[in-house]
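The chain below stands alone, shown as structure tokens; this is the form predicted alone.
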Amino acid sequence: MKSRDFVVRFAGEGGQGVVTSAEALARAAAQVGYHVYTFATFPSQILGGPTWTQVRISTNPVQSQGDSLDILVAFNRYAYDNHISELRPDGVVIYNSEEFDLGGESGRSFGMAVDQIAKEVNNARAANMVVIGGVAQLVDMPVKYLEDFVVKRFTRGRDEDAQIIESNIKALRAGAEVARKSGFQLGELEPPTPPKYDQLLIRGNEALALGATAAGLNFYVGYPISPATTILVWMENNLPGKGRFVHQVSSEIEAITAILGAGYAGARSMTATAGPGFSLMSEGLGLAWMAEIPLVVIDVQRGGPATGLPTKTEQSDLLSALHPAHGDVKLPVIAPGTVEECFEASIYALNWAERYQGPVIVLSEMALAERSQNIRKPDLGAVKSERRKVYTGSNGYQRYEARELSEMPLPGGPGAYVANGSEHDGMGDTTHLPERHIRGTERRFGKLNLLNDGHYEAEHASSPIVVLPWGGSKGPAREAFNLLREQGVDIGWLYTMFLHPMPPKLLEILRKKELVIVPELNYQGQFSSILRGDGIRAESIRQYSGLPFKANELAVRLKARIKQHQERKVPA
């Protein structure tokens, strides 16, 4: 029987090639036209600790990391003990026989001396190729797919390329032979059906960075912090050039003040951080709101307050993102739900910042930032880049006098002004007059009405009960929704990445629903509490384990919540 979808998990100790194996398999599969989706989780120390990476490969587009495992590759005993419960009954375990021996403990398993085999093909670094050769054999994936990947990966114009390619191909074939001799087979994976458009295998953080540069980003500073560091690294490698600036600073406070100054001077400026760094940026974000300075901050969410879970995923910074500063502040927030939306989100964020002249927050999360997914290759030439309204008149201009948006003078040009963090009059001078504070507050909030071009998704939206996920929970929620619709459950789908301001039409639809169910990765049910404040009957399905939802488990919980709601409606 041919298979159209399979999930393999590589688990072991950091440094054992867990991530390398998964990424190589994903890239090889994507190269020939399969849809791939990876998920990685690892400890926060630099080296070592329990690590695992999951790869889902399918002939159809996939939206989550997958639930049960078809193959578990266990590099040590701890990995086997902690992941075997997620293997489906007819799944197969490949274990590193140089580390431990299962004997007859697991009926569907076989050992593989990965390091020894790699040495036998004269390439001690090819252990990961041995493993993925075995994985491919179990699903009858043609070894040529992997060999073509090896040739492309290691053809770099160097004298040693031929030897490296030959040894890696030998490693693939050796691993496949061990798997063949085991006698296990998981069926034949259907051939891929490549889409009729170019694709790009890319991580969420890379997509955020690529979208920002396509939108005209020309000033980036940042401080390394998990899981946002790879955005800084990408910028250091790709942003430098004439009229552009990138720099690593010594703290998140320095980062926010640097992009404040750059935004004031006319640059399209951005930084990226995680929860602890975002907290340190609070005062700077309040100044950007008060002084009306365009800038973008990406917050790649991780688990827990304080240091919490630095390398795990969560959706618990929403309240902080909306209200990062003291006083009356409510910032625009965009939360992408897919890798493709990451590219779009940073474009919208930079354009929104320029349009309303203020700070914009992009909320990503670890599971989205670190996963690889193949997406339609973006057309960078089609990206629209908005620019702020710049004042070009004569001196004497009052920057803050208008009731709503006004043109923004640039330093060194006419109409110079002080971007004051105190309440100010039209010129920017400090004032404590009540009428000026009222006028300034209403101006700052009124400008949010300019950000009304966010889009949303709707399917079977006539249902009185809808599911409304946000951020990275979109994919598992969508698969759960599809399962429920196949079972005949009356439920609708609504989704947007524009959390504030939300698309006005979407708000109208939501206010008419009997129940809006919000799957989210936090304890407090943050998004549903915000929706209730907007007059929407919203309830959360919460998870706060540091891991994403599983689609099948979420479908069960959604169905139970719908039943509970219907029972409440029936009079006793």
Contents of the next structure:
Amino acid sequence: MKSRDFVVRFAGEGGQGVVTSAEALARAAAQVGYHVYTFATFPSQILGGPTWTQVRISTNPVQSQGDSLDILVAFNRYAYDNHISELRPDGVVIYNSEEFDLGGESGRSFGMAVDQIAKEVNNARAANMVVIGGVAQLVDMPVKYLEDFVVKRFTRGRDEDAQIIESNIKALRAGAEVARKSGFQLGELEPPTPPKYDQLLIRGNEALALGATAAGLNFYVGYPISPATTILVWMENNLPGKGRFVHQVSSEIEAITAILGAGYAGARSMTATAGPGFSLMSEGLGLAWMAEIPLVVIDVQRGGPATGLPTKTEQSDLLSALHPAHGDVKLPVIAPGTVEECFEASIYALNWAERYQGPVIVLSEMALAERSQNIRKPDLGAVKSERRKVYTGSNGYQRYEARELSEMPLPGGPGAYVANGSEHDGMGDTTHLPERHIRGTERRFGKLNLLNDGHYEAEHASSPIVVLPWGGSKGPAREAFNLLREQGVDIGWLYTMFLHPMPPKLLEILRKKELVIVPELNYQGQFSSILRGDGIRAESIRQYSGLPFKANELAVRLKARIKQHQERKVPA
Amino acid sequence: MSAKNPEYDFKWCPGCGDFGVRRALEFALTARSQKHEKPMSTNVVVAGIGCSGNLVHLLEGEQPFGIHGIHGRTLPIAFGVKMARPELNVVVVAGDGDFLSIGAEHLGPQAQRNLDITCVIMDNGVYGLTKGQSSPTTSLGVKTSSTPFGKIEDSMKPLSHYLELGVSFIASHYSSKPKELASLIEQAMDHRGFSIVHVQSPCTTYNDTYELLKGNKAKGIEPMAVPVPDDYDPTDINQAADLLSRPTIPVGVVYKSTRPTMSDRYAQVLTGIKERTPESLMRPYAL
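Condition change, the form predicted alone to the form predicted together with the partner chain:
Shown next: the complete complex, the earlier chain at its head.
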């Protein structure tokens, strides 16, 4: 039987090679042209603790983590007990027989003495290759692909390269041999069709960081917090240079106010955080809005509120991203839905901040941040880097006098003013006049009209009922949508990562719909509540488990909701 | 605010110490601009919230750039300005409430970084703008609107606190002698590193300490503010600690030491690394 897609989960204790096995398999598969998608959760502790990573490999582009497992690799008993329920009925378990023995407990399982085999090929560090060899054999993925990967990975111009390559290949073959002897077979994976263009295998957070760098980011500070820490670490390693500053600061309050100072002084500045840190940034974001200072904050959402679920995923910060601060404030929000869009979102965010002279929020989420995916290599030549309008006239400039966006003076240049968090007059001096507050408020909101260039996706958009996911729920929603269309369900697809301001044309389309269904990972149905405020008949399909949607489950819920809608339409 | 602005209706009370501090800062900024032949626009004044923060709107003559931000966050804002544009001269103006209560958490990091900025702190021992509540420097037992039965916390000792944190230039004065104060502010701005000029700036409405600071011979009141001795060596941290253990308030430079600034150390890091281009940063991910 030919297959086009399989999902394998590696589960065990931190430090047992769970993550390295998954990553090596993903990289090897992507290298030869398969589409890959990883999904992981981590324990919130330094060493050990239950951990798992799953890899989905397909001949077609993949958009979600996969609903059920074809193969479970269990490194210990706890992992087996906790993950076996997600294995599909005819799936196969590979277990580490040095840790535990399933015996006849699970019909479709076999043990592998992983470390023992690795020792036999004289490379104790090749245990993950043993496992991968076994997995590849089960799905009939040619071991040659993996061998090519090993050669590429370990050719590092050192004397020991040949020995390491040889032992790793032996490990792969030994693992495959154990799997062959087990007699299990999960179909035959079709050969990949490598794309004609160059690709990257990259995580969401890395793509956010790379995009920002490509757009000319030159000031980054941050404070460690899961799941945004990897952006800080990436920046510390990669951004420093002449005219580019990176630093770990003492709190999120310091982070937001420092990038505000930098933005005021002319830098393209950014920080990244997660829910608790984002809460601390509220007042600083209000100041950036009020004093009209460009800056970007990435919020990598995790489960909330308070400390919440630091290593799980949720889409529950949308309302606070739009309205982080007290007073009349509504910030621009860009929520990428794929790893590719992460790269683009950073660029848009920095450009929007410069263009309208104010703060922009990028809303990512844990599942997207830590996911590795193969993407088309971005074309750096196509990256636009916008610069704010800088004042170059003479002194005595009224920086805030106009009713719309005006040129911004920079320290050292002409037009000294006070960037003021109190309501202010043209020079930035504090005022309490009602007329000034009316004008100032209208000016600040009016500038949002400069950000109407977001794009959107529309398919079967003439259908009266559409699905409109946001952020990381895009992938599962897309797969659910495809399933429903295959089943002949009349449903349209609309999507944008520009949640505020939304592309005006998209709003226009949405207002005409009978029903807009919004799958989202929060209790309140945050996005649909906003859409209803915009005159759109929107309803949410909600999930708040800390885990992403599964495509099949979502398809069932969408279908039920559509049916309910149609029944209501029929007069009794 | 270079000219009288009829819309700006904030006024300090008559006799407020902040008038003298403003004058001193104007002298110091002008002198610095002339000495270094740099336009006034290369100065950025970051103001806190409170009576003292309004100084940024009340400066007369040629105008520096200004930020009047949110309560307690002058230091991290100044940090952002300075590290984005190291060539700018960054001055924080704030009061004891803004700088030492809500903003106290930011002092340590700047001291440890030896961030090359200057802070001019107006200490009046009270929250004036909110009409007379106790502040970190209000004395034990003092009755204010928020301590109707007397303050039950010890007052903090700002100068000792700065010294302990590693602030590399500490000066102290009171607001009545703008020329002298201007000289201290100028020295602080010329110092490479984190400098604080802590000024007793009396609140004539809620905490009028002029007489205590200057003394009154007729009433037999000895002045609290005492110039540092002629043979005092401000580079000696032990002498500084000894000076600060006295019950009086020193006038002059209390402490100064030289060590690399944040900018120096960052520049040092840059000499040891290879700068990455976006193209080279994509390489590790290439398939």
